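Starting off, we have a lone chain in the form predicted alone, written out as structure tokens.
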Amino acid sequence: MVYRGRFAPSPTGPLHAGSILTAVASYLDAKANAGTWLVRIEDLDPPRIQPGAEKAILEALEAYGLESDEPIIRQSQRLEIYQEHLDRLIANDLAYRCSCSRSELKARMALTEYDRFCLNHPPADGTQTGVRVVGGASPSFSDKVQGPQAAETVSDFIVLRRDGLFAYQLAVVVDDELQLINSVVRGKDLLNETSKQIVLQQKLSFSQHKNYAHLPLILAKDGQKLSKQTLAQPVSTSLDHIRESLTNTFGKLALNPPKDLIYNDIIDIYRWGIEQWKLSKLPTDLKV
């Protein structure tokens, strides 16, 4: 199997130390396996997109020497593709329109297991609805960092929001399939989403032979995930900072870089990282 991986940032702000760790780890894993590494811009949620964020992200990746091996795709340009797959799900009775709000679902589930109210009582025509996929059994799988993950039953989940925007779950599953992604290296915060994505792969008759590796998160001193929401600082693109950032990132990825690695060219720094790369060495979580 020829390795194909990806880094898929959302343009909701510039790259920070946590996103650079994910980008670098996914790149090292691809190159250590003689694979292809792609960049995909996940810009499905216009209200959250920050003006200029995509440009800043791509410029930072270029400065870090992280170049996509194939043309970059943007989810905002693929809405017709997602609609085609959504229509398939609905036509095959694998998804249904749902008008329930989060509060309504929460109230119902507090009393009993969700009873698929909108599946059994379809909303009236003209009602603002989203679309839910009928859940199901997700098999166990072994994550290359987090270890064995038990099989679970996945409840029905949203693939089209009530505001008409496609949900992350549908877009990421469709894009990974069409881009032939077979190795997913991403943050541990997305580990709980994997079972839903496997169920959706099953519903769409997609390939389910993917390797998953959910990376340790960089945590702030208060224990929160380092993110744009916690005001994580954007990375600098000066050459000296990039060298320092890469060697620090290698340290967080348990590669134990030598002190003098920081003085090397970026290409040589990556070459060293690729030679030393081992997913099995990674810890669970990190501190800044």
Ligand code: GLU
Second form
Amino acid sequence: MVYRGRFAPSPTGPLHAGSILTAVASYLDAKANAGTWLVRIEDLDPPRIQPGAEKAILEALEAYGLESDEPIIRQSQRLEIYQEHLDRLIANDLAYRCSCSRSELKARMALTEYDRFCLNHPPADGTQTGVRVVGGASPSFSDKVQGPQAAETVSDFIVLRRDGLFAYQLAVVVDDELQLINSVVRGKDLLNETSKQIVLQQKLSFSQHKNYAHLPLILAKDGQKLSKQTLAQPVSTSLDHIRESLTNTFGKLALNPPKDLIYNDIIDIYRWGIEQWKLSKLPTDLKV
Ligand code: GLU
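For the form predicted in complex with glutamic acid (GLU) instead of the form predicted alone, what are the coordinates?
Shown next: the complete complex, the earlier chain at its head.
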């Protein structure tokens, strides 16, 4: 089986040290497995998109020498594909229109463990609704970095938001399938989303098995995840900075880079990283 992995940034801000770690780790894992590495722009949520962020991300990836092996796709241009999959879920009674707000749902969930209010009381035609997929059992799986993950029962969750936007879960599951991704290497902040994604893969009868590896997150001084929201510094694209940033990133990825690695060409820095790469050696967390 040919390895196919991806890096899927949302253009909500420029890349920072945390997103570079994810990009570099997913790239090294793909290349160490003689695999294909793709870049996918997850621009589904217009209110969160920052003007110019996609351009900044693509320029940074290029400066870092991280080139997608196939043309880059953008989720904003794939709405019809998501709609087809959504229609199929609804037609097969695997998803239903739901008008509950998050707080209504919370209150209802508290009343009974698993209340499918809108499934039993369909909202009137013409009301603005979201669509919720019927949850179910998600099997245990072994994350290549975080270790064994218990089986769980996933509650019904949103695949189309009430504001008419497709939810991340639907788009990511559909795209990973259609792009034949079989290795998902991404930040640990998405570990808890994985069971939902596995359930959705099952509902859509997707057969592609996926390996998951959830990387440790770089934390800010206050212990918070470094993120665009916490205004993490964008990475600089000067050559000296990139060399330093790559060797720092390798250190975080438990590669133990020699001090003089920094003086090499970028391509040789990656070559060294690919040779040394061992997913199983990665720490589950990074120190603040
Ligand atoms: N677009 C998501 C993010 O930027 C990543 C999705 C994924 O890797 O599954 O957080």
